[in-house]
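In the form predicted on its own, a lone chain appears below as structure tokens.
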Amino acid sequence: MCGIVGLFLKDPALEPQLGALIAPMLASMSDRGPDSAGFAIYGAARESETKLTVQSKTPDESFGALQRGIVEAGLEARIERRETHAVVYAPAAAQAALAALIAAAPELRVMASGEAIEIYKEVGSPRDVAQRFDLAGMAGTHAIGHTRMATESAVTILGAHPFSTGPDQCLVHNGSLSNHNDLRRALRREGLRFETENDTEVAAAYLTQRMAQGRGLADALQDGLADLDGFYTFVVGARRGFAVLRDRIACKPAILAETDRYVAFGSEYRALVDLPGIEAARVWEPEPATVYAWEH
């Protein structure tokens, strides 16, 4: 049993208070999963610029020496820290020696890369990963949230959700799957990188491999309906987009939320019972084997 929630905002008189809308929603979901917690928020993209959500168990000493090393290599980037995590914002020139940098630091482990996306996870409830990194003040364009009770691997902060295989791509689970083993092994062959054993990783480089051939979010999830066995909800997020998929006989709760001003996803409807509008708002839950697609 996990928890999701997701919040696609169509207004933007809302972006400043995406994070203080999606906080008490993550928080809700507590009791479905203790064990960890994580969410992706999805800003303004700059021009040019690419940003990298870095994480240390050794933060002090890990992001300082990165600054060393930016500073020492010449590159043009800042780092914002945020407890444990860090945001690296660069410009498109400074990104290969930028990667490079981090590559030679085992004890950073990236956790998102992209124009707009940052993933911030913590082992421990979700009311306090929330709060260690002020979600509630966040700005931004949508965000996607978990928790997790962990069932087939260990608690870890590389078990949590959200997983991120591809720029500004990331997925959150409830379920699980069967034929996991399988697709890595296929989609290692093809030349993608895996961090963990966890079968949620999995799915998520599924859909940044089908991305990358063409697909767009949605097609790609219509994809996975044939080659994804198991039990799933999945929540994606995206630069510009926001999907939700149910396998074919959508055993785990979700509830979809829409008004004229945001589209808004849970497992449970009490995650969403504090949103402004809601009773108003049109309420259902999605249809099985059913792609649900927005984009700005």
Contents of the next structure:
Amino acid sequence: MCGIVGLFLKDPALEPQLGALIAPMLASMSDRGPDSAGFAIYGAARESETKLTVQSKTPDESFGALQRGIVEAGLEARIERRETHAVVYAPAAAQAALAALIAAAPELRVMASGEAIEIYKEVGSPRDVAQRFDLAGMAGTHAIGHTRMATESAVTILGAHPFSTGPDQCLVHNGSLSNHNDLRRALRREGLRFETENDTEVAAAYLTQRMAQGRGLADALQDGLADLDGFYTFVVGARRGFAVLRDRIACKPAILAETDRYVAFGSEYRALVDLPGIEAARVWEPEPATVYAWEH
Amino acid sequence: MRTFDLSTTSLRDLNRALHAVEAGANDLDFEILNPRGAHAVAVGLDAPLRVVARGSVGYYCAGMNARATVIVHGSAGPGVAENIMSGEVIVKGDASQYAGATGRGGLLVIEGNASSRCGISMKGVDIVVRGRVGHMSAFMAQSGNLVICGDAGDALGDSIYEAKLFVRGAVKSLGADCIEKEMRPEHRATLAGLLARAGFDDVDPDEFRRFGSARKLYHFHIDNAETY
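Could you give the coordinates for the form predicted together with its partner chain, as opposed to the form predicted on its own above?
Complete assembly follows, chain above in first position.
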């Protein structure tokens, strides 16, 4: 069992409140996934600048060393720390040198990269995780959160969701995949890199590969119906989009709500009860084997 | 009538009060405010209570219900009225997966739509759905009646035993060993009675088709070995 929440804003007036709206949604799913929690938030993007979310078990030392490395190399980049994570902002020209600095520091883990995405995840209760990173204070256009009850790999930060395997992409999963080992081998042969033995990371990488081949988000998910075997409710984030897919059996719960102002996803209705205007929202369960996608 | 507001009272206190009603008690009416998708609201009742929930409920509402009437003014999460023994459960909105699963008696009315596996393994309960039902509904249904005023999803009645299925709308597909059957006068009478009990006066029993078991699967036959 796991819990998923998602919020895709249509009304820009709600963007400053994105974190405040989704933090209680994440906390409401604590008993579906008490092991660990994580969230992806798509925040303000600046022209010609990318964001890299990095994580470390020893943040004081690691982020300090990274800061010194940036200064020594004369890179035009800045670090904003949030607890065990930090977002590194850098122009395109500094990307390669920055990636080399991070690769040379084995204690640094890249959680996400892109124009808008930031990913934060930790072991512990979802409410605590949201508070540690001050999710409620974050702004953005859309966000996806996950509370994990581990089944397929260890309870670690790297095993927590969301998984990001491509720029501005992320995926969260409730369920378990049965053909992830085969699929991982096939994707590795095609050059994809994996950080964990986790099944969900394979689904994320599969979508990344499809989109790299030119498929759109919705089409890549449609392909997944044929290639991903197992139980799943997926919620997927992209730079401008947000999508939902359930397997053909659709045992894993899912509820969508839509108003003029937002699209919201919850594993249960409990996750949605505090959203503004939820009483008048269109609320439904996504059909099995059917892709639902929204884009800005 | 006693009112429990679940924004200020615990679910345990509510269910304890519902279970504590003694035989011969006069005050059998309960109202539940702010259920907000809570799990296990009004489960395991075994008295002629009338319980009204004002809002949507989560997993397993009115599970194992006996004798009580439970009315949900909202939608219900997975497993509403699971293993209902008797009494009535009425959902004014939609119901999630496996509504009325394994129910042995009583009546479940869903005024909206029901999701997948509605009436899975039903064993005597009557279920009346105003809207449509999702895939795998009435899977391995053993006895009782499932009335669907809208459409039915894929694999309706897969591996069905002796439950009777009545569908007014389209059936996307029938499951293994489920076939359309003749609507005889006694079936029409059963259907009309269930629609009347559900309060669906505007629904004409003559617009329904009946489905049930071809009885080829549940007695072992070597020729069917591939199908098991």
